[in-house]
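Below you'll find only one chain, the form predicted on its own, shown as structure tokens.
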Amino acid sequence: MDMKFIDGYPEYMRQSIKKVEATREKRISLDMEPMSAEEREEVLSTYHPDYVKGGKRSLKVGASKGEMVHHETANILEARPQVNPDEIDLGCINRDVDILIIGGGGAGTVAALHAVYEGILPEDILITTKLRHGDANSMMAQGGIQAADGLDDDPSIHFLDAIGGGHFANKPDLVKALVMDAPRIIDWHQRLGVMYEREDDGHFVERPGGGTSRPRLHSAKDYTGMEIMRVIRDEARNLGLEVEEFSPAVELLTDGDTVTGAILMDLETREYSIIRAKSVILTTGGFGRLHIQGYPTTNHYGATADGLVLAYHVGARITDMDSAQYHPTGAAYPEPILGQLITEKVRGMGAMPVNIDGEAFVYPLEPRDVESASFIRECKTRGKGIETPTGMLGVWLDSPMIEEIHGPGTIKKELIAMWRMEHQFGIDMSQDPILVYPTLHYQNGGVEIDVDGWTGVPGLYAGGEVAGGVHGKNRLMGNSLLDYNVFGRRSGISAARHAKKASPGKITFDHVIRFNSLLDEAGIDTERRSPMLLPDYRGERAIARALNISI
């Protein structure tokens, strides 16, 4: 029988739709309080993805061995290494550079920048990226970046509020330096020309977010992931650097414990190629990709953690990878945007999440690890999700209670990208609530570093989502473009410092050798292999069918 839609959603979901209308006037002057710290706890223990048992396994081998990590990172960092040492000739090095930047990002892209102005020429550094110059979730992100710069803040409040955030597991000398340098960051994107919202008085519009004591969210409408990239880019372009696109790093290079280079392949061809250099800086971003525990995600096709795999095969130590960051305002209808993110802004504005019967049952800016908790249980334990034709569960984010509170037309001229997203699909923001469920937006660990962005393995740095400590196990919103900023920041001044004294090393594929050999003791036996490079969207009878022919 076919299903009647009206303005978007099927009738049957209209009928929830009018309880939410009707409680919508009492709900505006609605007062509600954010959870005790015991409440957080609570939900959190029984509802959030995290916690849910078998979900983990500690690992076996490697610098971190006996660390718990989700099922799906293990199975990659305990995977065998893609190159076969003896099928690779390092006896012709293609390229000699003094830093190798691999993942083309924000924090690729800022590393590479303050590089060149510590001193590096432009020609002597090469950015390598799997996907295009800026396809990255750099690009992707909405709500803002957070910066203590207004009359009622300071970063030692920031600090406090990303402490308490990452539930005190961050590394307080990374924090420290994030919300330091915040305030210099946005100095040095006014002068480059990012076009943050302004008042009418030229100060900044500054927003709250999920978690913060204080408005100081610094926002280009809902796309300034794609503002600030647009820059930066445009920076690198500039002063000539070099970026060779569609060309992933499949494995490093080492000296000794020195790491000297890595091994590229064009993805058109699968020739290799081999690049040595006195400085690596790894920024490939997150593990989104990888689909812990079934979710959907936010992020971007090519968010496979490569990086954490590199760095664990040549003896770095990762941290906090037990946790990953579920974003509470996943879409979750119509399924064709799946899991796409829906911005903190939204809420930040005004819209209040609400259950199938227009009842308000959480306060609307908990962190998002309780927010994505509390949406979980309302559906799952409760009974009061809305199901979807295809039987997905998610709960309503009221957003027309933001033209109710800003004024008619304030969506279309602060959220132009939710609107149009939505309305491809005949539905109006402006008018109708949207459907949301929690989807796997990042990783809160990664590579350790120090606040100078070294691993810890010499010549090898890395910056922005794939490096771990600054979040602890949750990140607040609009922390994350401001750590690729910082720390890309810090580790090209880093990497250009150590390139200036370092001599060109040997190249092998030693650490191969001997990673193997950790997996061979530990009698891990295995086909898989790493870096995944590309997710493999082919269903189990795709896969059984399949012919391993060469064309």
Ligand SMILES: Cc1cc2nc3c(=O)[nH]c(=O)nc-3n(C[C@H](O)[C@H](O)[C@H](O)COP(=O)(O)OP(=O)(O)OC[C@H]3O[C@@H](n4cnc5c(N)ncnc54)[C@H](O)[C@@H]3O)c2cc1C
Given for the second form:
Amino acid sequence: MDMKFIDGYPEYMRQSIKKVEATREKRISLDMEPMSAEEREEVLSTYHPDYVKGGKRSLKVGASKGEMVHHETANILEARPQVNPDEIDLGCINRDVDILIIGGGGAGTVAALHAVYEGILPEDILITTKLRHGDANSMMAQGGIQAADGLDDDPSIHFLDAIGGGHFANKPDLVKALVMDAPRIIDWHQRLGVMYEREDDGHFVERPGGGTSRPRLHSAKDYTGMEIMRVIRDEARNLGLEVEEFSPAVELLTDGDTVTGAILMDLETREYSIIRAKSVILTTGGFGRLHIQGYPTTNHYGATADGLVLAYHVGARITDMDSAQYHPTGAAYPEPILGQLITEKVRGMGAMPVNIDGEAFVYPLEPRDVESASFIRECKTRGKGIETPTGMLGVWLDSPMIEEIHGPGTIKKELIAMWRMEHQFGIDMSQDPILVYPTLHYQNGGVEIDVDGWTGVPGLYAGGEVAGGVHGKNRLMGNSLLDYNVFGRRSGISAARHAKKASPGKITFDHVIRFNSLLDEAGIDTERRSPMLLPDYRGERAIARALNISI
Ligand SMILES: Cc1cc2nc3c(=O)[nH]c(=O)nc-3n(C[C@H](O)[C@H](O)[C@H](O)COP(=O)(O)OP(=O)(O)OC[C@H]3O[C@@H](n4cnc5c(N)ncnc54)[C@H](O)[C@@H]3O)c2cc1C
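Got the form predicted on its own; could you also share the form predicted together with this ligand?
Next comes the full complex, and the chain you just saw is listed first.
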């Protein structure tokens, strides 16, 4: 059945669309220039949400005490741990493994595979995950993955793009690992069966992205994340890796300074299980569901920064958590898809952002932070945004330009997921523009790691979005799928090497007792508990409905 909740645009929005149509032909041949470094700085410091005064505070406790982070992040880092050490008996270990991987998205799956390739038996590895294997941002990724493997490209150029895009705050050794490993990752994917698009001559189709000086984005239509996840999840199944679903980790376990396992909670029965491990890898993804500064998000429900909290409790440092990525093209209309991602590939293929009068106002492929800040300026200061019936603002993304540039039928061929998302609300993006506004997309920073994915805490590794330092203050498109593959792999290998040498440790909650004392000493009197596991609007009743249980 074709379900239509809303049928296209209301008449008053159509008036503006007429102006967009009237200027389209002229804009197709318009040669827009990117902003200068000074102009970018100006638009960022005035309009980007990260620069809003009063949006952050410095942490009062923990290894990164004094670091500025958003209030929403500080609230969970300075909350009481979920578990009460007096109420849980650690005397009975439910499972002993070599490696416990917390988070069953892309990074967790890649880490597990490489731990096996490194010689750990699949039965000595456990992946535990909050929802189902692959219920993750990794599955939702659309546009593609960067790798400098084209004729006119080189990892050194990829390196400069990433460092410039990150405002020179990235850790250079991590970026070097990212770009140097990229071609081998694509190679590995191919051998496993990921179907990246190819030209007729067999070369990869490689597209440009915001802030990249060479086209190096490899994609599978606009569902690249799902294609990679399909293949690596199959490989995990083929190797016999075990995945514990609906079982989030709620706290780590320690022996002195060393991480020795974790405690999991069964979301259905609410029972705890105790897992002892020689190495633990955090691959829990990002923080979109914290809705920093009230923004909607592209992220899945499990993106509540749990790994960040768990790492912080055991003394790991965090980095660049003062910066969040707002993707410029979140859907702004209609309401049911508010904040959902319109992939950057749409702009990469020629769709231009335009205002209520059909005027182009920004170079379409600025880095994401600059592009987002320009959209906010257009709507909030210049008054050139389009208001939706529910009072949201947005600018047009002139998607029909793609068909003008690349020929009729291109959108359905190349952007089928986007087309379907809009079509269910009566909008044909090959005929009409789509309305967009920035949406919270990515956690730029995270747990500090070295090139081997080690957090600095013995026994604890991290990879993927939970980890920081790779992208500085702004990630470029396509570098996150790459990040989870590169640092998933590296953390899996390091954890395997550590596990081969380590013996099982004691398991205690000493770090929880220590962290609670730090909160007391800092005078933090709070009822909050973290990790939060799911956003409160996706609370117990919603889980109960999903699992078909009564509460
Ligand atoms: C809509 C969308 C489109 C994107 N498009 C692109 C793109 O085109 N190119 C690109 O490079 N990047 C893209 N990204 C970003 C990229 O997909 C992610 O940054 C990346 O996949 C993160 O991988 P990950 O494995 O670190 O985290 P995730 O894939 O989010 O996996 C984390 C997993 O950990 C689980 N988890 C969380 N907490 C716990 C806990 N306490 N215990 C156990 N498990 C837990 C989660 O439920 C989840 O399954 C996109 C992101 C989104 C949301």
